[in-house]
Amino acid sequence: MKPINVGLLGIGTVGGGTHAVLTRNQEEITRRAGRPIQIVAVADRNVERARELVGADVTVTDDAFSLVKDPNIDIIVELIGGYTTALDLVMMAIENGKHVVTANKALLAVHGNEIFAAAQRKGVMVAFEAAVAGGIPIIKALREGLSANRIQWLAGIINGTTNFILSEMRDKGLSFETVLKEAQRLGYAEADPTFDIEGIDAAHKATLMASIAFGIPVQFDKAHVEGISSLDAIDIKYAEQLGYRIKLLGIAKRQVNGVELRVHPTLIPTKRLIANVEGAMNAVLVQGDAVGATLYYGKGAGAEPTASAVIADLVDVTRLATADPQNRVPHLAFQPDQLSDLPILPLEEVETACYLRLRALDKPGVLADVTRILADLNISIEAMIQNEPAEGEDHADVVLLTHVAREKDINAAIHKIEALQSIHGKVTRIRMEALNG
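The structure of the preceding chain alone is requested, in the form predicted in complex with L-homoserine (HSE).
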């Protein structure tokens, strides 16, 4: 059996895990793939560390471009991250007829359309299971396992760092900074952790899942992105009192006239399984018309969980390397000439229930003013908590949960409520999802 030769770009957290798992499970992986998968060359800026990890039999260089040009290499595994050098390397690998495996969601969310088009032209595969939800085989599930279904929506906890931060802050009362440092130490966080905290990483992943679920081009620039940096601990507490948990969700939902694509902190009922996904774990809930709701859960980050997905792609690519390109699974699940032009809807058109927190003057008539504003915009209230003002204060927190309403109307209501004399400061709005299939 002639081995398939792999060139590994980047032997950091995920690259190191990939090398370790491939070495440890070599015999079983070969039995699955039908031929040995061997890393023949590694490129990393830190040549000494790379050499220590892979030993003397593997070529080690700091010149990643030499690998993508090497005629002896069949598959390039891109694990350096970013979208500058990584883009050049991936495009050059494709031009040179090599298959590519990558965990780089940022690269694919921003440049996926040109990368997949180039791969299509050259008849090579670009596999990216590890790019979404780490070790969970969600790309495989969406692209193949659910291919009978018209997917209606999906919602996922798809950033381990932020889920870890939210869980540790809530359970252990640790500070945001302390937990972030721990996530970085454990190798969960992106090179630039603002990608995690500000929801960008989750939006990269949601963008890729939306494309595969609905057969639309990759459109990261149209996603609505909010992170957890402005989340207030008091809202986590009130949400719990009302039977909800706040999670950073990536959501893609099919509407009649388009697709909602958004990432934001979201209140979800505590009784849902997905609300109980804690720490760096990820979960994706998918609603298909035939199958109903299915839930995928597992480690979304870290060396070996992510390596698990990288190697699954290596096995897939190895099995299909000699297949007619027309008979392979399309990159975005739908045949490239069958992608739909269903637009991504502007946020104003999105419909959700909302949590609203306001600081209201404790005097008769104030709540009536607020509820009148909501009623005039056809926004109905599902629940409310009104606190007593703290000692020495004349304002108190009022929390309202609305029924589903259009974002545009909620925005108008917030604007009017904030203009009331009796309301102090800004209204906090957190969107809600019932996720009840």
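Shown: the form predicted in complex with L-homoserine (HSE); wanted: the form predicted on its own:
Since only the chain itself is given, any partners or molecules it might have are not part of what comes next.
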């Protein structure tokens, strides 16, 4: 049978891994797909390096637009990244009737609605398993494996850089800045780590998962995003004492009046499996009404883990290339005319339990003032740690765990507590999730 011809845009870490795995496992992949899948052309700025990687049988160019216009290419694999040139290339590939496989979570989180609509009009597929959680097949699980379920919520450790940093801070008691430098030295963090440590990368991925889980348009601009750069090692220590671990979670929850979509550091009970995901590994926990809780765990980045997802998409597209477009799996799991208009809820309306740490003057009545403020706002306390002041100091840390309360009430309480003369500095607040199904 005629092979499927692939044009590869970008042959860096993931592109090189894709070529290597496709070449190494060619026979197995062909048996699965029903026909050979072959990379026939590569576009990369570093033409010489690209030629060394792919050999003489593959066309190599620095003109990516020539590939998306080439009538002999069936599928474009976009591994360039970014929002600008990648968008132009993807849209042109779709316009020219080519299927697209991409690992570009940022592009889809920001421009996904536009891209999917164009693909629907042209009758082509846009596959993006590699855009979320590397080699973990979470997109396929949400889109197909759990299609019988009304998905209630999902929570994921979906950024390996931040998980590595948090694991090291907990294990070694080091500061964020110290561990970040080590992560950069080891290659886990970029020279400019902003997208990772400020939660943006995780929010891109959470946005895509939320859209598939709940059948809503992609709405990255509505996500609440917090990173870990202001996290203090002392809070990780106190969390451990209370039976919790702190992870940067991407969370999406279905509520009656809308969808929660948020990324932030989160206390999770240590006994939960996801709390014990360490280092650069990823994990996503999904709660469905029929199946209950399911956990997906594995490598969230790297050349061959991500290539595994890229090639899985190539196999899917190859199998379905000749199918009636109306009978393919929809991009966002639900039929395009059946997407819901459930809004993304503002954070002020979200309800969570919270960890609060404050520096309080060591004198009678201070805690009574704090608990009175909380009680007036219907916030109850679940647990507390009260330390003695260090020698020569008159303030000490007080840590409170609250029961579930509305975000805006917690905000009001923090504002009033910080205004007390007996409280020094800002109150540290970290949200909590039970994740108990």
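Residue numbers count along the first chain shown, from 1. Rigid core here is just the name for the largest C-alpha set that superposes within 1.5 Å across the two forms. No experiment lies behind these values; they were computed from the predicted model shown.
- When the rigid core is held fixed, the Cα atom of L146 travels less than 2 angstroms between the two forms.
- For K172, a C-alpha deviation of 2 angstroms or more is recorded between the two forms after rigid-core alignment.
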